[in-house]
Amino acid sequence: MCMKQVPETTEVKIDQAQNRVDTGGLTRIINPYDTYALEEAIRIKENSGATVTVVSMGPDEVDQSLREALAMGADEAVRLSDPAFEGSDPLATAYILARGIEKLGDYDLIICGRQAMDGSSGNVGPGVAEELGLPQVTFVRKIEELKEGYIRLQRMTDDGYEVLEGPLPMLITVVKEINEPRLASLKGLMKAKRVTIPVWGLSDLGADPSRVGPSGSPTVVAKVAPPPPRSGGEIIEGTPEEQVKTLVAKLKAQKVL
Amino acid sequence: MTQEAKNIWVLVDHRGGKVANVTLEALGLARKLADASSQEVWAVLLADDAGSVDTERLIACGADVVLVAEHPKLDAYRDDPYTDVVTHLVKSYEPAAFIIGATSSGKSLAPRLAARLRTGLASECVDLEWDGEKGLVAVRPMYGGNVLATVETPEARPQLATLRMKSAPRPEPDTSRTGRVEKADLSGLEITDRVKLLEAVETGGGEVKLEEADIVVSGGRGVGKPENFALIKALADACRGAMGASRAAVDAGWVPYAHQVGQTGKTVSPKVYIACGISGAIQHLAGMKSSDIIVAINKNPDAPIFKVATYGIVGDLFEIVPLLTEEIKKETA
């Protein structure tokens, strides 16, 4: 399962003179679609006896992340680090990413929410599939059935879903509608505490430096902004008919009914 | 892929014979981008029997060639055969830039293709401009809409980006244009094909959709019961629009997840947004804030709703909401 830890909130601050995103002082979370990627992995692990590893790449403080992931029910957790790493896009953080799964061996599903909170592009779950050669399902809204090589599943589509068949290992990311995660338990976090999260570099994954940070990374943010500003409008007053009457006649005005 | 690169490439999202409205913006937009560059709009259109797409109405929305890649395996969208048959039209064409729908399947095949060109996508944008020497120069959301980056990808090629739904205005077929269409060669190409589909079901059940709607009426907590949705219904139908729900909404179990806009559902930017009985949470904004007109109606006359409104409306839903739909009924007959 591939997690992302993100700001907890995105009402962010842009450093405009640096031309980044501020999120220093944010308390830093786990992204909430992964929470519905983790929940599903615990409860296949529930019905089926197999083992959760949560896979993340980020810095020291992402190992919170991972513990409050271990505490959740998760079996083992490892973490992506390296100096070289920093920069990454998209296309570099899936690449990093299948290194590390690679790296774990034996895998049949993997899972992962369908956008970060944050970047929110979507783009890092069919990236792994694409490095790891693996069939994928994107926004899976429920799991019909699992089994040893097979897995059903229901894929959210624009205008309903669809009922999609296809063989294991494979990639799916999952929409929130498929489960609702539960919380850490104390106890459990309090055991996730005294373990150790082992951490996985450049060399320890054998991975190509030109395809990591910024020079694997296709992409370059040149700029941020804030979006324009939009502030309140008119409070229309008078009795509801008038209100009304009121909206209908400006909403014609304007031509939009 | 060289700097040689040539062409935009627009992805034809299409089921049952019908173009996605969001490939027809992309058409438009891709047209404006091409003629202040000198280059071709090409849409891009795959299928296992061609004949049921409207080639024409490609061209009159701003396609100068319509490529045609017909194969058994493209019956319907999978991730599979679509990145196998586009990849392949991409290595054969080498266009400069590629704009994919932000749909169910263009957000699917969109990053798979990247990684599998290794070149730079930008994911569901908002705008995009062509800069002589840039090329695609992308403009996309992040941190629920509090953030505008803009994204550039300067070596790779093709430039990838998603649109997304309503982003552009849709082109005025123009009938006098001309194009030709082209036939892609797929003699020899292995095609994977390991998920398949076995069933598509359309819940929407022929209503408009979320994302598309020129209107958009929403409930929030306010709204107080499943049973009540009934009254947010109708105004959505009075209006020719669709119906739309807070987190809170759905949550509660009174609305299905297919109807939430927020941060963790849907982002729509219709003509007019209203918001009956919702407070405006940031998680909410972030699906709706880029609408042209909203307008809130919350009793509550501190609702953070009333911040971003267009027009509010301080009174009581049950009040209000029946009222404006019979005033729109009559005003629209």
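All values derive from a computational prediction rather than experimental measurement. Positions refer to the first chain, counted from 1. What changes on going to the form predicted on its own:
- Put simply, the chain has two rigid parts that turn between the two forms, and the hinge between them is at Pro229, picked from Gly133, Ser210, Gly160, Pro229.
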Second form
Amino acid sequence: MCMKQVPETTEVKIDQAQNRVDTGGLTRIINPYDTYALEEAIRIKENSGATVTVVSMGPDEVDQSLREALAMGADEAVRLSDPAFEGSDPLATAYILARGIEKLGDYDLIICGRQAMDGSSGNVGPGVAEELGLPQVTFVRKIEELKEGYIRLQRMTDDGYEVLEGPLPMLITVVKEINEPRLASLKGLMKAKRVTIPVWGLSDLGADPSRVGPSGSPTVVAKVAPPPPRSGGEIIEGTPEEQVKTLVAKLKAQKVL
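Starting from the form predicted together with the partner chain, produce the coordinates for the form predicted on its own.
What comes next is one chain alone, with no partners or other molecules.
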């Protein structure tokens, strides 16, 4: 499965001079949506004897989250890191992750969280599937059946869910309704501390330098700024009947009604 490490707090500072989000000094955690993907992968392992490998991209501190994933029940972890990867947008990130998955070799199912808590684009998982030429299903809320070469699952929609089936290998992105993630055990954490996590760079992946980092990222951030502060609102005076009439008039004036 694919995992991202994100800042724990929502109180992120804006570095307007560099036109970017300043995440320095913030505590980092496994992206919350990815914990559901990890839990589902571990459950599949427990039911079928599969092997779970966690792939993540980022600097040295990502190892902390990878060790937590190992402590929860993942079998292996790999970190993709290279100075050339810095500044990669979702498209470039998907390309890098896909090259890492290719290097790992055989796989049946790739599981991702529906989106990252910080960027919230939801594009990386589908991008990985596109790079690998795999079928994909997003917003999966339940895996009904999984066997060699076949999967049947439920995909959440705005007004219910769809039941879909298809061949493996496949990539899916999952929503939080799929399960309840477990906590890492103390024994697992102690064992994970001793694991050596391999780090693969640009040359290890045989990646095209023009497809990573800023040069491989078509997304352009024009401006990064905090949202404007909320106004204090407006208090409508009068009797309840007068308040209703005034409110309706204001809504009609703004073409809300």
